[in-house]
Amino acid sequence: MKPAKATELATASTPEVLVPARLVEAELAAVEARLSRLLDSNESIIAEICHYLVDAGGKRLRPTFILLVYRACGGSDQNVDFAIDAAIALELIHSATLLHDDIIDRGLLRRGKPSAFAQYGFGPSLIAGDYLFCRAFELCSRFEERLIRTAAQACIQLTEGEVMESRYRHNAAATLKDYISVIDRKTASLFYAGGKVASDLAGAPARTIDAMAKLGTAMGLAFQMVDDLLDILGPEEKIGKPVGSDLRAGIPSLPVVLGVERSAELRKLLQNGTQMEGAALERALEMLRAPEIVADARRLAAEQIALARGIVDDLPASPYRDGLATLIDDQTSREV
């Protein structure tokens, strides 16, 4: 016999990566059929806008996260159905928001390509995001009113976030507890709702109910925190849209909120009322780029999913608790 290569003693002995989305592969690939069939319309430009901004990807984190939370909670295959239109309607009302907030926002990329808003226009980009809210609603119909309800108070938050957001915009009085509130309105909720209807569909009890509404927060909150760092630290090729878009709104995000603190000249630039750009912008971002600023919205973020990772670990042990805890680690890799 000969003896094995040095590079095939190596192969042998690496561990293979986890990627949380193989495990629930046909349930996402469900997601995917399903969700395209519910953007169709029978006006023409309501699927067009629909299909512009969901078919252009995005993570798909929200399905993905659910998917496996039902599974690491005993899910079986006979009411997986369920679980994935849930990921579904959660992935509609997700892109209902985005669709809105590029109007709200006169955002004008979205996932590396011009935004719905700037290709179709404020009107009909509206409708195609109250379409898309509406189709999340038909699709839960099937659903037992407390599940309806868990996602009818998701929405609610959502559209309250997103007028506390408002208030605060170019506001260099907004502080950390505000920040808090306003993203675990707008984020937060989706994932809550997500974690506690995937675990009641499978089944769970009480207790591990609430755990995963509770997961889904601090999931939700992680996520949010990371990208508003990917906001300040870019590059645009990797967040599909201008460095310090966030900033140019007068949006307190987290580093901003941060920033404020520690800086009166930041405070000054905020508080102008307009939308910042050329030498403002440039400057705003270097403050907001300090070594001490990026470190304290990491910890935060990090407090965040260690919290999460806490609470996966005390599922039973199965590869879709070990999905769970790659998906929450990968949080952290999305930093620069």
Ligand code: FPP
Given for the second form:
Amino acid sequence: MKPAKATELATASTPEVLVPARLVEAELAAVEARLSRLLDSNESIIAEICHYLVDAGGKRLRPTFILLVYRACGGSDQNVDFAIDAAIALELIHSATLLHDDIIDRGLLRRGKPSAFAQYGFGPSLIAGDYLFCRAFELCSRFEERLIRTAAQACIQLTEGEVMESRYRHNAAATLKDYISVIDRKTASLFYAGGKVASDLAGAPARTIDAMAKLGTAMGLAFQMVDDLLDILGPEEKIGKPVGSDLRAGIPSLPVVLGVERSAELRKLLQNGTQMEGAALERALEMLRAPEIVADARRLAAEQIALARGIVDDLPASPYRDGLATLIDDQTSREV
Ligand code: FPP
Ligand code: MG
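Condition change, the form predicted alone to the form predicted in complex with ligand FPP:
Every component of the complex follows; first up is the chain already shown.
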């Protein structure tokens, strides 16, 4: 497919702005159509829950990333169907983890509305997550073994990351190093797999596949760091869930691990072991919003963004390479 020219990407209201998703518009439309069909089930409650979550307007960041990597690595129209299925598989896995994560976190709001857990309860949302996960691997069955293994390894990392995070909950001894190991598994692993699979499907050489996997890791780490910052900065309308959700649940997010290094009062509040509420939550939020903590968190995210940009700059020039660069930069502007 011929790439759209930069001028065709501009919208009437935002001239000259490159919108990465527009570069792979047709592929993303195919993702949406096929994804929606895969959510259907003989059991109406499963289909209802899956549609409830997936149709709630996620950013489709993972599919956009995969499709841009595929095209930026020279992926042809002939094989694009595989890249579309890889994008769907990763979005299905991501959606499964959100259903399970809201059960674990007792998350009541997701994408600006009651979470599936709040709406349908523990059992139905657990099963719906399992269903999405199985659908993902049904789709993966058309891939070669090494690609299926990459997807499976990402899932193994996701589960281990979630367990590691639970171990560090309400634990004021969790360090920045611990935090990075958790988010490398619980968030970056899926982007790593996406970069690796997409470039492999595009027929890229081993060196490029390795670079795209590293790009995925940097992108995933930056994404989670910015997400953690947004959790304390809000506002609720922007983040689609209550401000301070991580803190309330005792999750060692980026501002939290940076904060406990600096403040004995914060360590005491976090170590309390119970859900942080009311005045304690407000006080902890106030401390975490200290300019030096916010600046430190931004710096760490910016480091990953710079790393990702460096990798993208090494790709051959193309509109897709520019789209990837913009997708990465958009991570920074999410928090202003
Ligand atoms: C959201 O993080 C959660 C994850 C990115 C990973 C969750 C992983 C599992 C529940 C393991 C299950 C794995 C499979 C393969 C089904 P967050 O709590 O920081 O984000 P949030 O604020 O959006 O809830
Ligand atoms: Mg959560």
